[in-house]
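We begin with a single chain expressed as structure tokens, specifically the form predicted alone.
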Amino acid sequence: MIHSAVTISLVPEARGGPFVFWDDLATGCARAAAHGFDAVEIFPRTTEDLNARQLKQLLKQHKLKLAAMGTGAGWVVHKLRLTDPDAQIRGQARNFIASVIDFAGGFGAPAIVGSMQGRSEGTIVREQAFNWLREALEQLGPRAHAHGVPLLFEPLNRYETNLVKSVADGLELLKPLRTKNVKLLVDLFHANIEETNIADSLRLAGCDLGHVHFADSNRQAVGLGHTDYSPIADALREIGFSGYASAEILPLPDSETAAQQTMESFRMHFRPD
């Protein structure tokens, strides 16, 4: 069965991005609850300004899971990537993602990698860029292994990074790994983009599906964009993926009517009975 979850930013910096509820963590897992999510994913700003007994409560109360959490924080604030030339930096990234890892494998999720993969620019070719990315998920992946999560890795699109933009990229980055714990982590909003045809790249990934970001073609809530999601959901279904259909949307009109939109059409598509 695939489970339902929704976006909650902790991360000023990043206001106006594609996020449900932002800087309040209980008000937006009672909202979460109160529109009928299963889980909520979370993007902090770091992990110091996180408190866990508070989430464990509020989940607890709210009868909620915790679907994954973010590290876009890591770029957005912090100016880390994984694949930065300054050998330091990149040390630095990867601790900033252990930290992640650490935090949500305490709760049972896992770490979501995306923005933090960087670009390969200047001297730095596209070769040596995955190789960065490899060592680094050589890492990290067993670190999520020791909590019994994966490591969640995120194609973007073409506006975002020049790396991993598709699942087949996606899949040629993490072929050669020795860690088999790292899983990808599909958005639809960046499929729409890139992919020719988003259920056939569903299919590609198969077993290597870890995540999905329900997102519809505008980054709104699906249904107020134009992406056809019968045969989506289908692919889902054929390849029994059963994780998260996570709403990393932009909050339009409002957070309220994006979320209850996000249900209804998770409802029509996931839980049609």
Ligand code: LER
Given for the second form:
Amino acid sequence: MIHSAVTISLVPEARGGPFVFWDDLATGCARAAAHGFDAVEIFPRTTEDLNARQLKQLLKQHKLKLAAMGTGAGWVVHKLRLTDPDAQIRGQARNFIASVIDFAGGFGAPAIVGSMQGRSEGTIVREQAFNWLREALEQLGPRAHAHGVPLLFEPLNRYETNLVKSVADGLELLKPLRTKNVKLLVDLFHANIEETNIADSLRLAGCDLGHVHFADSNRQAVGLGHTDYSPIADALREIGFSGYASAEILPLPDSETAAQQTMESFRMHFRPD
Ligand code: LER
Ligand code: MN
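Instead of the form predicted alone shown above, give the structure for the form predicted in complex with the ligand, please.
After this comes the whole thing, all chains and molecules, with the earlier chain placed first.
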């Protein structure tokens, strides 16, 4: 069975980004529960800024799970990328992700590597960048495994990276890895830009699919854009996906409407009875 989640950003520098609830963890959790979500996906600035006891208490109080935790602030705030030409920065990037893996892992949730993949530019060719990504994943995949969770790797789109932009790119990256603990996160907004057929790409991901960012073509709540969701829901059922469909979307026209519209669409596609 697929579960529902909604995003909360705690990163002021990411303002304007695709997150439903902002700034205040307590309010975000309360609103997520009020709308009937199973879980929250949190986008922290650093793990040091997070209070594990407070989060534990909020999740318990609102009967929510932690679906996943993003590492995008590693790039947006701290300018760390796993494919930076500077070895020291690559090391700091791995450490940043490791801290999110450990924090989220304590809640039984995976960390997401998306924007921190960086891009191939200047003298850094694609093959070199892929090797650095694989080195990092060989280290971080087993670290997530120690918490009993996967590590999620997210293909983006051409405007955000020239490395992993599709399920096919993602599978190419993961295939030679010794660790089998890295799963793909398909963000349906990115997929709408890059995939020939989104449902086919989900079937291609199959058991390597670990998480879904549930967004419409315009990065608004599902139902507010023009993506045809029936074949996507069918494909997710067909591959037996049992992870989260998490609303990483713009808070448009406002957070409350975006959350409510997401829940309506989630129920329509995944809880039709
Ligand atoms: C960025 O566009 C995105 O989709 C995030 O989930 C990546 O960290
Ligand atoms: Mn995403």
